[in-house]
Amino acid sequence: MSQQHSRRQFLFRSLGLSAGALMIPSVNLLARQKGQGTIPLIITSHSNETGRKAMEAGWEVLLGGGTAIDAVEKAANIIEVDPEDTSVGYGGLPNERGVVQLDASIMDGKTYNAGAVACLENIKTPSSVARLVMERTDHVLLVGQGALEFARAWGFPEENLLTGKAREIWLRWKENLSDQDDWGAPEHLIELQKEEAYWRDFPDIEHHYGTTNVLAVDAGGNVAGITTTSGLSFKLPGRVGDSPIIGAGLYVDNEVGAAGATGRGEDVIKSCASYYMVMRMSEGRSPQQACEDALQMIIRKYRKVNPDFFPSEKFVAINKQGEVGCAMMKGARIPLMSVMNEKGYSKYEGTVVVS
């Protein structure tokens, strides 16, 4: 592909004029444009190898006639227990004190029920705890110590969630915070330390917004979703983002579809972005259009205050017909998500919305 053609393709995608798939037979662009999605269906915002394994696990549930709610939980657990994933569950990056605090929400379209946990410590699979909040209590959200005591009551094993990798990233962040404190090497060794593997492995420590969404439609046409995260890295202890907030990080309507959000949670909370996407789909917008609409809505709000500010969000959505959508705000790379349906596994290529 020529450089000029590549740039033109990126421009079209950035303006939201096209949303295609990677060159994988299991996603048919023409069928999707005609509204011919397929169910059962399961997707996740994760597009790495763990995302693929999660889709295979969730699809196994759906293929056997299982429910959407069982499928999304099984898939989310695969991602939550991956120690290499620094954005979710075990291995997630900690708060500023070095403590991993997890948030998760789950929603079952069939029963119009939801559950969530926030600031949960020592439990690898917060989405499973959230499901028990949904099914075994009359509440929607449990936080902090209360969420941990609830998990203990149901027999969830406790363990330190801070992996060696996450610990090193956190300590590197502390060393970089200020040249006026005592963290870091002695002044005369600062240049020499950059040759250490400790620095080469993590050369750039930045705030990290990672989250994952898992959304599904089962053979009966019922919709379910999960959003799970370790939250903003190095956050203030007790900070809660959008992931456990129904309507912000996740929303499901069994008559329409489902949507989930990743990125800077504060912006998603203020915009009720997932609810907004589902409402847009209820008005006839496709999942792809709904994702783009929500991002443009946030951009418009901030433009009135700071025209140059573009928060970092990535949205995903599905509808009951098996159509999917994915879009992100700004960035030099095209957003991807994992999709699994009767045609197999694929990576769906979304759009970058810049205005």
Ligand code: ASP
Second form
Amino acid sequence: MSQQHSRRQFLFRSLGLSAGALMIPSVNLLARQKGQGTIPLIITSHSNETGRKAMEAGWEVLLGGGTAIDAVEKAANIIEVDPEDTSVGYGGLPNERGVVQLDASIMDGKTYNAGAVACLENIKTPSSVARLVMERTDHVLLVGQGALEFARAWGFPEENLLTGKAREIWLRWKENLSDQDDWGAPEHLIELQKEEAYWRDFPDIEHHYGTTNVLAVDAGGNVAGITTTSGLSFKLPGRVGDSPIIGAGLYVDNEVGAAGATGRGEDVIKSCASYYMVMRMSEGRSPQQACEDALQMIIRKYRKVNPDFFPSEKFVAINKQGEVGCAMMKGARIPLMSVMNEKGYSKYEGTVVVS
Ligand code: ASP
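Now show the form predicted together with the ligand, given that the preceding structure was the form predicted alone.
The next block holds the full complex; its first chain is the one shown before.
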């Protein structure tokens, strides 16, 4: 088996509200329950501390009678500017040349409008640029230099997005890329043949994917969502994933709910997974069922060509009633997402579809 092949396999394996609601209670794990939704509601696929802070910020907007679109933007910005998060915004892992290229989309159910940016460099908050594409142009998607010029025109400061941590991970990846070049310390190739040594040194980085979805319903029943990411790490320059593609990495329908995707974007694009989830919900499926349905749909297609291949994806969904869902294609751990509603903050336990 070639090194390239084994690396690939590794990738694949591998308002009537009490003010007290803003006081975040201790984290409780929310079991999957049907029919228990309340609005307003905000969720994110991030279940870490930054995800929790993002939920607090988004909840503050909702609690003050703000809109779902303002809440998701405020929450997403918190995750985007976190330098420790290697999957989104500032601090995200770069492409193969060491350049951080960000993708983001936003959709407003109330206006049925959407905006997105792809391959955006040097701007920490791509979801806010996407919002301006949605609100200040008649276009949906701006890419690369055009997206950067648009952001500059709106006064976004340009900054180097490559943190020291992300740079080191990228350089370790380069060192281990090939035994045909002079990258890396003399002993590294022997190590590489044993296992992906560079990865072992960064235990908090679970895999080469990572994105965040933020979805909300406000007190007026309007739905909005954002998906934002640095995309597949070490990608080919110019590669665009599912996150900025409306219908793939994000979809919102004000009469139904919203859905978002993380994981291997190529499969999400081909399956229009977020649109599919929202359509399943419009047919009466719960958000949880819709997430599982979408993953099963992708599995069915792959089973025909490679029974052992399971792309790595995690889907999240909410409906207008405030019910939530989360499911993952495959994994050793139960997928979690952050939920904030009048009951406070909780981590929702999703399902793993292929065990
Ligand atoms: N879906 C993103 C992409 O393919 C990456 C991820 O969610 O991990 O760009």
